Amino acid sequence: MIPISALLPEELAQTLQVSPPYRGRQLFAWIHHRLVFDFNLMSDLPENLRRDLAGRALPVALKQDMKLEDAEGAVKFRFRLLDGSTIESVILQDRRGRKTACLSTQVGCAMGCLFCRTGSLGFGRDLKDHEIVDQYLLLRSLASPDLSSVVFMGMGEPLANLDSLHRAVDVLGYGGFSPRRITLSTCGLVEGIRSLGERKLPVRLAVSLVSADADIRNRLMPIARSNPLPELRRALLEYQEVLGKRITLEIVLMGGINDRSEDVEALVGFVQGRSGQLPLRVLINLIPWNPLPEFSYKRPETRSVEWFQERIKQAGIPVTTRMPRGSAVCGACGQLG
């Protein structure tokens, strides 16, 4: 069976050997616009073609394995892949009712961040482009056809699977979802950021910095040792020079670990640069750590988060604090898996 969700209209016609060529446009419209995944329901296709395609193609290859909802509108799904592996995807709703789809790019994660449940799973494999697109289609079909944004902040490191991700973004864009409403979150892979700049992929970039203190960052994020802060900062400057976009720096705050006065100073210094260095144009997003029973870290007190945010504001740097969403279904940042 051929998974087809990541094929564009011309590719659908060629891969499935259907004619005339406009059949590819019809198939794409049924799958991506009408969210119909059963060939038998694609009424403008000839009956014999529908029977033929049902025997050799898969509009979506993922199967729903679990669904959890909370009172605030968060919905978490576990999907089973064709090889039996599972991934999780989430829809989060803000106070204005806007819905964001949080998609995964890998089975598990190889980055090993010590505060993240997904990082404790280890790495399974990269997702294929159609498996990324399938999540987007299924979340729209099963939970919300209208999405305000898409974030690649689910399971896995997006920049470690950039080819499949790039293709998925292209397909979503062709289907009408602007890449400018897509955010890619990375733990800070320097070469991946440079590659993203070279491709000029018009998505928003978020970097899970966690700390601008090298010792703390190295301890919490093993990948930081091979992607040190000075090199990461240079890569971000190069990225901004090419794309001109503001970058989000995500700081997962853990009580007593990276919420101190010296942590603020290190973060401000990273953004503003030392003498002779260009400043970064950023938004800092503070994310109070989402509790996990098997981890010993502590969520910082509200007054500590407010103090941290105010110190950054005083330095003239834009800053927000992410409101907790999805924790009741273990669908918040760092809880997947």
Ligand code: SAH
Given for the second form:
Amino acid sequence: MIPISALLPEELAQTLQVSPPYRGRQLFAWIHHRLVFDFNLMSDLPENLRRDLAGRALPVALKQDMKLEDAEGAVKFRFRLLDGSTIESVILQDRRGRKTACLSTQVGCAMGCLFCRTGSLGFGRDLKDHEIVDQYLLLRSLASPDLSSVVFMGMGEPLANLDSLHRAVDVLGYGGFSPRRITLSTCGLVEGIRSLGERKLPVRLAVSLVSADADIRNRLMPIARSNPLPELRRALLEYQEVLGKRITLEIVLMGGINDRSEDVEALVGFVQGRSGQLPLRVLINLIPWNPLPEFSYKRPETRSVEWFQERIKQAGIPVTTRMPRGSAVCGACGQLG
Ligand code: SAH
Ligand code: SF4
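Can you return the structure of this protein in the form predicted together with the named molecule rather than the form predicted on its own?
Below is the entire complex, every chain and molecule, led by the chain shown above.
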């Protein structure tokens, strides 16, 4: 069976050997615009073609394994892949009712950040391009056809699977979902950020900085040793020169670990740079750590988050705090797995 959700119209016609070529456009429209995944319902295709395709092609290959919903409109799905492994994808809703799909890029994650449940699972494998597109299609079909944004903040490290991700972004774009509404979040892989800049992919970039203190970052994020802060900063400046966009720095705040006054000063210093260095153009997003029973970190007190935010604001840096939405279904940041 051939998975086909990451094929563009011409490729559909070619790969499936169907003619005339406009059949590819029809198939693409059924799958991506009408969210119909059953060939039998594709009424403008000849019946013999529908039967033939049903025997050899898969519009979506993922199967829903579990669904959890909470009162705030968060819906978490577990999907089973063809090889039996599972991933999770979430729809989160903000106060204005706008919906964001949070998609996974890998089974598990190899980066091993000490505060993250996905990291504690270890690495399974990279998702294929169609497995990324399938999550987008299934979330729309099972929960919400209209999405305001897509974020790659589910399981896995997007920049460690950039080819599949790039392809998925292209397919979503072809289907009418602009890359400007897509955010990719990375733990800070310097090579990956350079490669993203070279590809000039017009998605938004978020970086899980966590701490601008090298010792703390090295302790919490094993990848920080091979991707040290000065190099990360240089890569972000270069990226900004090419794409000209504001970057989001995500700071998961853990009480007593990275929410102290020296931590906020280090963060402000990282953004503003030393004399002679260019400042970074960023939005800082504070994420109070979402508690996980198997970890001993603490969510910081609300007033300490407010104080941290105020100090950043005083330094003239735009800052927001992400309220923990979706935590009732363990669909909040870092709770997937
Ligand atoms: N691998 C990518 C994207 C997935 S993680 C990355 O690290 O950026 C998405 C976000 O969740 C990251 O900003 C990460 O720092 C954050 N996160 C991980 N565990 C968390 C937890 N327990 N509470 C709150 N945020 C967490
Ligand atoms: Fe992987 Fe991101 Fe979790 Fe780190 S925070 S382990 S990079 S998913």
